[in-house]
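Take a look at this single chain in structure tokens; it is the form predicted alone.
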Amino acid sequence: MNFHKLKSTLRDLQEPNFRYKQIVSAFCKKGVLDYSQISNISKKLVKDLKERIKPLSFSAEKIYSANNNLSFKARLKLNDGELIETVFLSPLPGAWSACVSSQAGCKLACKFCATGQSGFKRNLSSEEITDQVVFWKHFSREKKLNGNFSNIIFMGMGEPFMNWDEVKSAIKQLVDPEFFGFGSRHISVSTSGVVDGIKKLANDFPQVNLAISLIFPEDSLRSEYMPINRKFNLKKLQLAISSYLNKTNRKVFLEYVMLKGINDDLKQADNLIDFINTIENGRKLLHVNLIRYNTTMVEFIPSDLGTVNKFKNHLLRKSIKTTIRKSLGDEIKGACGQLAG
């Protein structure tokens, strides 16, 4: 919802100031999407608002549900016709997370990512970003899902740091108690390695979580499959992470998607260990998430479980904090790297 427009509309309608807070609370805290469901406003105001302001900046084209009802994906049509996807999932019993998109498409063109291969359409506005949260609040309320919606993850379509002004504005609203009231530590931003953005996150939101899609701990491989590395190579990334850790003293997650025969042998594990060892406080504050590739492109195959475990154990023997990340949403093409709109 465009809350600036809501405020000016209520002013034009000569409504008292507290009416704005009532409506904001209903949408942001409760996920109400129908003005008529807000019990403390008049029928006339309901009619006036319906004529003037749409609750959401998009319409839902389709919602996909996993068989276990622990992950859902929504395909949303923006007002200009562009399509985005967003995911709602429960990684732990009683806890729900929204994986939101920050762009329609993506400029980075990572070869193994469906979003990157779909091309870039445009940046999303902060309203289009936060509306995804309102959408899932409403969805969880309507479906009576058990548990608490407590986490926001910027791991959907797009590179958040290439739309930082709008993402920053969205995060400000997400953590504002007058709007959504999420805790900063319940919000995560994932990047493919945009160094300038890592620095901005440390300055603007030092308590928000940072995840970095490292994937390849070797420049030649990383540049081949992730063109962003040609601008921000591993050395620049190491320096940015060191600076971030020194400023925030917060844990950083290194996302490592495991591709069979490409980055899953012990030589690459040693390269990853060397990468971490060059970063000040790296052993203390860096945590590796191993993720079996979620099939998108036919030329890539996920590493088998035995290889993933061997890789993990090699890292653990070298005292590198490592887990194999549970993957949700693969059956609805809603897992990491599968969103394409």
Ligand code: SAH
The other form holds:
Amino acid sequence: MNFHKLKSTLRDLQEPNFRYKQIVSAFCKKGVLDYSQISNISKKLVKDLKERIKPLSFSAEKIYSANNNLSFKARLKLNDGELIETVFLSPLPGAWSACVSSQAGCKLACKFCATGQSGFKRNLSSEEITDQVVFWKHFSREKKLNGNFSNIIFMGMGEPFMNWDEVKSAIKQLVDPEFFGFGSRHISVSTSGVVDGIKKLANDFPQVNLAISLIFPEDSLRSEYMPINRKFNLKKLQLAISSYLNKTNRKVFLEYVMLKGINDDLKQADNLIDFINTIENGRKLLHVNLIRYNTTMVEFIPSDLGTVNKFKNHLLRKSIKTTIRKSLGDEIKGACGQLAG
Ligand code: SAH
Ligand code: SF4
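Can I have the other form now, the form predicted together with the ligand, not the form predicted alone?
Now the complete complex, all chains and molecules, led by this one.
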């Protein structure tokens, strides 16, 4: 919702001041999209608002569900016709996370990523970002899903640090108790390694979680599959992570998508260990998340489960904190990297 427009509209309609807060709260906290469901609002005001302000900046084209209603994906059509996707999932019983998009498409063109391969359309506005959250609030109410919607992850389409101004205002609203009131520590931003963005996050939101899609701990390989590495190579990334850890003293996730025969042998595990060991406090604060590749492109094959376990045990033996992330959205192509407009 465009809150500036809401405010000025209510002023034009000579509504009392509390009305703005009341509508913002119903919309952001409860996902109420129908003005008539807000208590103590006159029929006349409902009608006026309906005519002037559309609650959401997109319409839902299609909603997919999977895993016994533990994950959902929505395809949304923005007002200019561009398509984006957003995912709602319950990784733990009773807890729900929204995985939101920050751009329609992505410029960074990582070879293994469906979004990257589908090209870049445009940046999303902060309104289009926070509306994805409202959309899922509304959805979980309608569906009577059990549990608490507590987490937001910027792991949908796009690179959040390539659209930082809008992502930043979205996060400001998400953590603002007058708007959404999410805890900073319940919000995560994932980057492919846009170094200046990592600095901005540490300054702007030191409590928001950072995840880095490392995936290739060797420059030649990383540059081949993730073109961003030609601008910000592993050395630059290491320096950025070091200063981030120094400044925030927070745990950072290194995402490692496992691609059969490409980055899943123990030589790469050793490179990953070296990468972590070179960073001051790396062993303490960095946490590796192994993710089996979700098939999106024919050229890549997910690593075998046995290989993933071997890789994990090798890291654990060297005292590197490591987990295997289970994929929840695969059935609905709503898993990481499978989002494409
Ligand atoms: N642009 C940001 C955030 C969006 S991508 C980034 O790259 O971090 C979200 C996550 O999906 C990243 O960790 C990315 O590495 C991962 N990913 C991309 N394609 C994938 C695939 N096909 N299978 C599994 N994970 C994938
Ligand atoms: Fe963009 Fe992230 Fe996909 Fe790379 S992995 S193309 S940065 S969305």
